[in-house]
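This document opens with one chain alone, in structure tokens, the form predicted on its own.
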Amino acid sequence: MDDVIIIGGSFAGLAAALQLGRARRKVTVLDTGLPRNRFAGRSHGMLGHDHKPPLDILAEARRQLARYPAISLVNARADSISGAIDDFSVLTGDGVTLKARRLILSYGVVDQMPDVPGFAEGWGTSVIPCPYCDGFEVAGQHWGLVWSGPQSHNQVRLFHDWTERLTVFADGRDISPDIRADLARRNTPVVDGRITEIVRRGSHNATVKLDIGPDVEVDILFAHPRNKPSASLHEALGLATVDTPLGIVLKVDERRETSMPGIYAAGDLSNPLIPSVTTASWQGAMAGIAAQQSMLA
């Protein structure tokens, strides 16, 4: 029986195995190679790792675990779980059972991408959703602005720190009287109309058809489509979540245990807040110590 089985392999997860199997605590990392920033080019942020490919950071990763013999990284899919805390079983999708004492489900979100031709295309090079991760590459362009509701009032603030040159998309959206006049006191105009189709024109470039009016031409354009947990482990086990603007994100304690004694969750799938791969790993960390210390005897 392991100590703890992590499902998913991704920053977060990757994180809280460090902790465990420096430790000395058996841990199973489950993952099918498919991380939320795959489409991205570079990562920013994260201290030590700023502007490198993700994909290499978690390949580095994956080396550096290998010294820790407790740690055993399996390339499966969790397709089930049972139990209770101290004697859980994770049914893999090769059919294979695991058993452990504790559980951190880190299988991240998926971003439900909306049907206009181009955007899902585009995803990660000229359709971005995070100013943190992109902003200081693209800082003084001509941004532009999915409206997604009355979040994205507070995006135009926050999105002032990097470009005085705004501009919102409010795609069939409605935006109240006084925020546009807030907008325009801003020098941030309002294009109405659908998107109909994006399209790429360099790798930070972006053209906005609409059903009505003309093209808009925007140097890298953030969006914020809705996500959804990757996979439905946390429905089966009636784990308690809770609803954002953006999509279900798992409720956790300040522990990072779930609403399940024993089952402890990080990264995106449980970040209401602002995802990145540094918030991702300093909570993956968190979940493996806190699920190293409630076994302690």
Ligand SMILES: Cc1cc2nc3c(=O)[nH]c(=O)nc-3n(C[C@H](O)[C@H](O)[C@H](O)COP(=O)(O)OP(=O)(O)OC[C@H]3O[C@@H](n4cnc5c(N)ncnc54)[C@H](O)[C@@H]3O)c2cc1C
The other form holds:
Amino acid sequence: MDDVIIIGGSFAGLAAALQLGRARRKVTVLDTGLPRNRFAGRSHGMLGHDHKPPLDILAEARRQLARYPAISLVNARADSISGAIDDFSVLTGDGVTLKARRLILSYGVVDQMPDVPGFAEGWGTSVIPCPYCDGFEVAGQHWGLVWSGPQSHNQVRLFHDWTERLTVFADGRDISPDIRADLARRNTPVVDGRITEIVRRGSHNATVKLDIGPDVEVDILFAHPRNKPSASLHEALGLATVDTPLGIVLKVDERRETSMPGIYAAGDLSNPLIPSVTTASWQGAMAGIAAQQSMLA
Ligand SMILES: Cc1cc2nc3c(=O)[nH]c(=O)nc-3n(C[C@H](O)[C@H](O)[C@H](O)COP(=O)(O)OP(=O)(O)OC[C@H]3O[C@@H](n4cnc5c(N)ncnc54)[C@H](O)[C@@H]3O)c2cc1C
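Next, give the form predicted together with this ligand, keeping in mind that what was shown is the form predicted on its own.
The next block holds the full complex; its first chain is the one shown before.
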């Protein structure tokens, strides 16, 4: 039996494994190799790893973890989890049942692309979610923002630290008169109509085609599609969740324990605020330490 099985071996899961391995706890990490930022050419904002390809950061992390004999990295999908504290079972896609005293869930979330031609194809390059991740590289340029709800108003305020040239695309959503007045005060035009296609053309990164009115060209388009957990393993155990404007995340306490004793969660799967490589890593480290300390004699 393992001390801990970690489901999801990306930034959060590997950070948890590192702490557990250094504490000489027996750990298995199951991973399917699909980190959320795999579409991005470079990852930004993580100290010591800024501007590196995300898959390179993860490959280096896996190489470093190989030093620790108690850590086993396994390329496999977890299909189900069951049991209770000190006696959890995980069934893998290969039909193998693994046992552990604790679980750490770090299987991330999946961004659900809208059915707009060019959106998924541009995701991570011409269509991006986060100014902290990629804003510096396009600062001062003409940005577009696809409105996803009232929370987008905060994005407009945020974006002004990077550019004064911002266009909002309502994309068929209601924007209240109060917010429209504030956008006008900020010299931020609102383009009404639904987005029908996003095309790369000429020097501009994204030409936005609409069901009404002319095309609008921007240098970069920010969008926040809804997301969902990458797996539904938590549902079988009825783990508590929190609703956010963009999807659900697992509810955790300050030690990253979920609503079920012995199961911890880290990374985007349990992060209602600003998901990033840095936050996923510290949450993973915290989950690993909390799981280890919960097993002390
Ligand atoms: C386009 C884009 C660009 C981004 N750029 C940046 C950036 O520049 N800087 C930054 O800090 N953040 C960036 N982010 C955010 C960053 O990608 C996430 O915050 C980070 O990847 C979260 O790490 P995680 O470990 O929680 O989840 P993930 O990295 O999503 O990893 C989850 C892992 O779990 C695995 N998995 C899923 N289901 C199972 C299962 N059933 N069994 C086993 N394994 C499973 C997956 O294959 C994956 O490897 C970006 C996000 C996007 C979408």
